[in-house]
Partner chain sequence: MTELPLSGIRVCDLTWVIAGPTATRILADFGAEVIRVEHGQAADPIRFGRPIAGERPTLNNSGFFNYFNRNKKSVLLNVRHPMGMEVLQRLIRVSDVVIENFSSGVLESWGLDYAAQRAINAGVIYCSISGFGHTGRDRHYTTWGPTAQALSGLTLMSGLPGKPPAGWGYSYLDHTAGYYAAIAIMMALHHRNMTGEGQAIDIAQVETGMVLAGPAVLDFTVNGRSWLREGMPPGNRAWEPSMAPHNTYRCAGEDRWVAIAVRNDAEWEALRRAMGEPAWAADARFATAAGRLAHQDELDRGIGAWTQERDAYQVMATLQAAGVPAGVCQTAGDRVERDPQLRARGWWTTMPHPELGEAGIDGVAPRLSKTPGMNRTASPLMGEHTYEVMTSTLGMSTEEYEELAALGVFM
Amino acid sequence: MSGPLAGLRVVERCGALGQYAGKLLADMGADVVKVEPPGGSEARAIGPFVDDVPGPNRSLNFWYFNTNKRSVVLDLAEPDGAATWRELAAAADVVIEDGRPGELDRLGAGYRAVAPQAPGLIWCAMTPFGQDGPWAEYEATDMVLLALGGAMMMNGYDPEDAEEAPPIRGHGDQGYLTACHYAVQGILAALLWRDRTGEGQFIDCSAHEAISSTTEVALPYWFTQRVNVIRQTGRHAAATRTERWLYRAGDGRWVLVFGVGRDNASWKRIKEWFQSEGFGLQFDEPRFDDPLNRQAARGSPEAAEIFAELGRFIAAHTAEEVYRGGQERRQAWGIVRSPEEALFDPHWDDRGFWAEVEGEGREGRPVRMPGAPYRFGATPWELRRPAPKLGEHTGEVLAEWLGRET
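Could we see that chain alone as a structure, in the form predicted on its own?
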């Protein structure tokens, strides 16, 4: 076993909302045991599936979110199942669960039932809206959380791009994943506290609050100025309409630019590049020398001129020329790539980012999926095991953790 969390025991009872928190800990080396009902976690029913054939062990979505975990099947509605759950939880360092508030307590399997046996236990309960408050029992999905948390209101199009367009959501379960990142931060901080004091604790992680706290400038604008930000195509929401960041190149592809010559050294390089091809000849005028005049969202006529010229410059080149040329001049510019372009980018291969896993229906034909987006110098990330089959490790874990004969 490798990873900085090797030796840490985690019990996870999560579906789509909380399972990523378990994966983050498992990928850092923790021994994460996923406890599932007899029919399996609801997350096993999320597609796509291997060869488009559904099955509890064929969800590719489940495969990604459950690498490096083991699966144990317990029926918590039965006394024996609830008793075994309490034993597993008491033997763990951390419990992560995403049931409804009070659900496990009603089964005699909640924090209050386990904590007296395990004073150092850290129990992280993830819910859409928290353990209490008027919305505590409300239903939600990832999309509903993004809508209620404010993130969706900030994402959409400029009126000239799509008049009267409604807000849109960010894809990729961003609501769930944001909540999981906060949950893991809370767990790691609680572990540090336990190292100093020996005390465990209960963590109430609200996905709604996690999402609401990641709305960039929206909350500061409202709290300080009572101003709502407006949606903008392909760039940050802002209090006023700002210059575009997305431009179509001569080959029809889109390029995203984050600023132009934000410091004088890079401005000189960009200006020379433009002018060598006959663009921006007026940029030698002193009024362009002040970086503040060149920045987007300042409302200056100089910025408007620069971005208009930038659009003409990009239209006269391929996206690759703009991207590479901009990066050579220290500009944070990039191409809007399709998924397959990103998948085969040699940069990721060079860094060894991808991992390959096998599973039911893909024996001998591994599936490529993201590895770890970080590198530990002393405790390298490792794909120790693929996502578990339903109940694959029930006997193994009960023997290891509870000393039961299999």
Second form
Amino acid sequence: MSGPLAGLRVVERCGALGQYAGKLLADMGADVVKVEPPGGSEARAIGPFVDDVPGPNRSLNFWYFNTNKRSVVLDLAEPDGAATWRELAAAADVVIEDGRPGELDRLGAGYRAVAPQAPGLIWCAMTPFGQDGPWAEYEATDMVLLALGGAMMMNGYDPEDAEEAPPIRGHGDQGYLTACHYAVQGILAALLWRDRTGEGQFIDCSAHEAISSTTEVALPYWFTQRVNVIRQTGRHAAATRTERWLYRAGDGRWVLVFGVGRDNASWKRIKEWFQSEGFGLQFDEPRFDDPLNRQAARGSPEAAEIFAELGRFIAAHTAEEVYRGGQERRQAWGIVRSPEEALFDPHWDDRGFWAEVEGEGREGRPVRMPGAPYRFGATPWELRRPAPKLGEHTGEVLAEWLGRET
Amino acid sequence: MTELPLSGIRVCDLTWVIAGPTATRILADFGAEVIRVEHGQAADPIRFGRPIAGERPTLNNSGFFNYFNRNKKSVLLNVRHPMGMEVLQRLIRVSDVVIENFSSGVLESWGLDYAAQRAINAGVIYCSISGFGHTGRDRHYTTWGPTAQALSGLTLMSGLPGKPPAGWGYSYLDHTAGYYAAIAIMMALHHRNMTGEGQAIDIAQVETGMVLAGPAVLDFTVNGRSWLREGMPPGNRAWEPSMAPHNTYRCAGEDRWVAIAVRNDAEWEALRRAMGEPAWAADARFATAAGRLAHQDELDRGIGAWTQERDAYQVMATLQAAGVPAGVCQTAGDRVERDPQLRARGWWTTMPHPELGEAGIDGVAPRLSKTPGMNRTASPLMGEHTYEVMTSTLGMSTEEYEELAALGVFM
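Target state, the form predicted in complex with the partner chain; input state, the form predicted on its own:
All chains and molecules follow, beginning with the one already shown.
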């Protein structure tokens, strides 16, 4: 079977910022050719590495973000390399690049040099701040983008958990990944336009704008009330302090618990659960029957009793028991897991979520990594090949796409 | 009206709260006709969601709702009424896309699983977003964004060492699940353009978080290393790629911070000079990446002493002029009122709304040169387009509309 993008030719020249955009297209069937400089993409130098030994084909970051792509080495600083790049780009349906504004133009390898030969070409330029504006030349990392985009100012601690704590950045290059989500949206919208008209176009994708659109309630609060939301431990930033969501279970693990007592139906289910184990026996008293009495924000003694009892109940159980017991009673509670712990949750096996790959240092010994973010009924996600070794397909692609003798 | 990339695509939008409406916001920005199907007895809770204009929620004065539902239409439809369900089927018949983010099993209970939808409309693209997907032993479990963030590992990857997890501070995975739904729907539309074939798409919100932690999972399956270990998460210090200094530093003023990242020796040298070559920074231990990584506490103290007397934006400008990555931790207010980059690129605008006034809104990323997504209308009032959609899209006569209205179908 082949994915929904089967037959689509994509050239990608991306490092850490843009590589995930190429993966999202490649994993759904596009033929994605990654053009790398002779030393390899910068992402090949990002750890962790297989057995902690660096090497161009041993980066686990590269393994993950470059599945289903082929690698071609070209030196764009050389006239021959730039000429071959232009030919590849003109033979493609989509180009994705994350060079600085004007960087490829200066090498004679930019959109302006290619577009006249390729009227249907969709060219997506990913940059930290966009093609123009006073910050266009600013330097950025994922953290700098999450700071400026507003995500960090929403994330941190209540003073009693960590005094004077700074805004916190979540890990995993989430700012770059968000930029890639938007880049792919733009590419697909342009592709649908091209399906109708044959016309290509240029896409200016700013990571700063993408992240700034990914901060949920922060902008509505500013627009509607001119209020900046405040950071709180492990829960939503809000205009005022709210009740806690994180509790420590008996096994020392954190669980995420919220909405206790909000409505009468769910309160009844939780009350019966607690009481069946000898907790919250006073909850049968009529003063707990009124949902308003149970709301923490109102500061009622009943709410304080409920939260105290909740803490005792959770401390007497493992995180897994709290999570599953809550879910079985239709509470959207969670357990704060480490990323790999999902490997041991059989639900994801049931869904066939995991993909298996091999690579340098693990030949013949496949390892698991995350698979698809979506299940397509007719045209499924598919791992056709692991991330390419540096320059593995240079001859093959130049022969196939440009008819060059190898 | 200007032709947009998704002009002519009609979306039957059964979504609510955040994740689903995020997906249809994107489709609407790019020109799709998105028809929100709303039910007065079970209104989208975000219609009451704070912030609101005024004292009491009215269903139509939520700034939160407005942000996620621009460019869409709203119809009132009582799907608990048999005639309401029949009208919904008529809407599905003329739609290209049906999308919902109920708990898995809800549409099936309405008799509208994919097989039933396909019997009505052979080429339909049906996208479902649920917590755990439509298959697997826990498919009846449910999530909010923070639940999915916790289960996927993202919450644990955010925080100071030795402290509780910081989490994300908002429903990052409501945004992201919505992004994947929009991406999946556009991919399916392209496939349908090529082959005529529609299909069903099943999105589990937890999985949309699990795919964002790939390298961390591989570090375990390849190297046996877990994030559950001493010193993790590392706060704002770098995980991978490793670099130092890499942190947030307090600046002058109330709760002002700047993020500074030094990727190599040249940037360290530039930072050292930009700080005026303080004596502490001349220490030879800081000259190499390995030395800087080994002595981050001292580095952070020295840099923090320099920044805390200074304005965060000035620190950023000084360091950026020297070629060092630096950025202010901006609030929403900073982004709207102060950020010169967003302003220069015309990122902010307003759209008139009957109860919110000139409602502020952001732009459309990314920017397409020929057919850019655009803001056309603020969010719809509850049921604002019921008559229009029933009569023009579904071709009802005014008599039929009024007959159904009298039966309580449009409420």
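As the structure is a prediction and not an experimental result, all values here were calculated from the model. We call the rigid core whatever largest set of C-alpha positions still superposes within 1.5 Å between the two forms. Positions refer to the first chain, counted from 1.
Note on conformational change between the two forms: the chain splits into two rigid parts whose relative rotation, smaller against larger from C-alpha fits, is 19 degrees.
A C-alpha shift of 8.2 Å is found for R287 between the two forms, based on superposition of the rigid core.
For W267, the displacement of the CA atom between the two forms, after superposition on the rigid core, amounts to 3.9 Å.
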